[in-house]
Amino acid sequence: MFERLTHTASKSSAGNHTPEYALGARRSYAFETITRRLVEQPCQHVLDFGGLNQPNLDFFSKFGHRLYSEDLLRSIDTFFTPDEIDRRQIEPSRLEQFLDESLDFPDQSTDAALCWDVLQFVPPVLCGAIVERLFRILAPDAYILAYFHPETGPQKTCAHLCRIVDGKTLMMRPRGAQRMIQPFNNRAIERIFQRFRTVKFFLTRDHLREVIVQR
């Protein structure tokens, strides 16, 4: 279940100062695009699939936004059995139950979803179901931010903890043990978001594909 996280803070600019603790952090042009929208639009409802962390909470709170945080990978590991995940086959009733517990929001009630690199680490049928639920709960013109590892990379790799440094910079560190990864080429990414209005790709130096999807 998403936890609503909010506290009062004044609206301010995203800032461009990178603190010392973030040395080695990476610039994200896709996140920078999301930030510009958040600055322009007050009182946004933002979903964060990476779990609760103070930097992300502080960042969104200073704009007066509401952050709903969920460690989606942990929720998946807790809800589904290892056999369900290994077989990559999940009963429709189980999918619906998981979505009702983890993404229990009214239709068109949220303004942005930060998926980070989570979608690539879940079984395809579950990934598709999550995207469909997002389409339902996101407001018109809302955005999804997602990262995808190279399609020709290893079959297993670590998901990342994503911590916001400033309006254009993220600290991304491997989390936990390596997990099976689902390969996605650009066409597959466009296909899974085919109900959405636009899918925009951003080139990066480290081959991590940054994607912004607009509802």
Contents of the next structure:
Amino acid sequence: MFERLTHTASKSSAGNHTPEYALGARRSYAFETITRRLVEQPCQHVLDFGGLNQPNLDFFSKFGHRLYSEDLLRSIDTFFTPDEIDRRQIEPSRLEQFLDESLDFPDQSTDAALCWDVLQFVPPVLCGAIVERLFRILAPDAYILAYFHPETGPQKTCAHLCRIVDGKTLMMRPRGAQRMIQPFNNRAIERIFQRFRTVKFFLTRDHLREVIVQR
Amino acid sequence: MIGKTLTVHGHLSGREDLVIDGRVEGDIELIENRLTIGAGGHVQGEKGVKAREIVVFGSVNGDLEATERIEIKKNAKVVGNLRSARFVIEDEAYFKGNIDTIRTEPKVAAAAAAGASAKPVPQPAPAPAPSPLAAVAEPINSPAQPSLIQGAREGQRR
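To complete the pair, please output the form predicted together with the partner chain; the form predicted on its own was given just before.
Complete assembly follows, chain above in first position.
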């Protein structure tokens, strides 16, 4: 899906096909919107749930932000048994324990959460709890950035590693094994973020929905 | 070097480089030296590890602080907070925690500050710094740029 976009070519007046971006890179308007805010307001506490990588760390360090990084999917795989995930039922105490280990921040203490496409690969019962916890730990006006794949896509696909190229461009490539993907239509996305102030959608040519949610 | 079969309980400190391939349960302080945690090495500390340079191939459960740099290699696993002037992170390393970058004062500025206290010297007007916004200054949906956005919708205010 991302690969399809990365090979998108624009036809110039001379009739030549010119790639819009370097291979694997895509422009993200939602990320650009988040970046604007992060550039304007220094010393923000940013949560990155896609796992640590050098370009993202360099990007946020450059602006003096404090980064918390975690590969949320890997943490879920490590913490929960396959049985818990397959049964789609997790004991509330286990759920709470996981949230306390992964999202243990004071209330309203963080300024942005970069979820990338992670939420779609999280079991539904856990996804709701994570969003609820994010609501608690994000400061008023803080943002969540999340990507949702098209509903009509395959049932299983890979999550993506999102590397920041610059303030408006991301390099996205598949990582890890294929996982079950939870389908989200726009209404479902609005519902999961219903406690938040606004949910803003950016639709792309490949029907990936880039979403910015404001606390 | 702490070999594969060794387990150390307690605080380690010293003035020489150290390679850990075994297990250390305690804090480590090598302020002027390099600490390497090998692929089979595991460190678990309460206060954590302090060194000039820390390179992790294995696993660490605790905070890491290095005056110069921290390197986390492929397949390494670090759960704890990082604090250093420089970081080198390889793909497929697992990390969970906060990252604080130590800001080092530029030498020119430090020298100028030192000189100013001894003898006032007229300073040239500083050149305007490039705006960090320059990289993102284009308005969204700028008509001059091909837009990936087909539509944007804002949810209701709740």
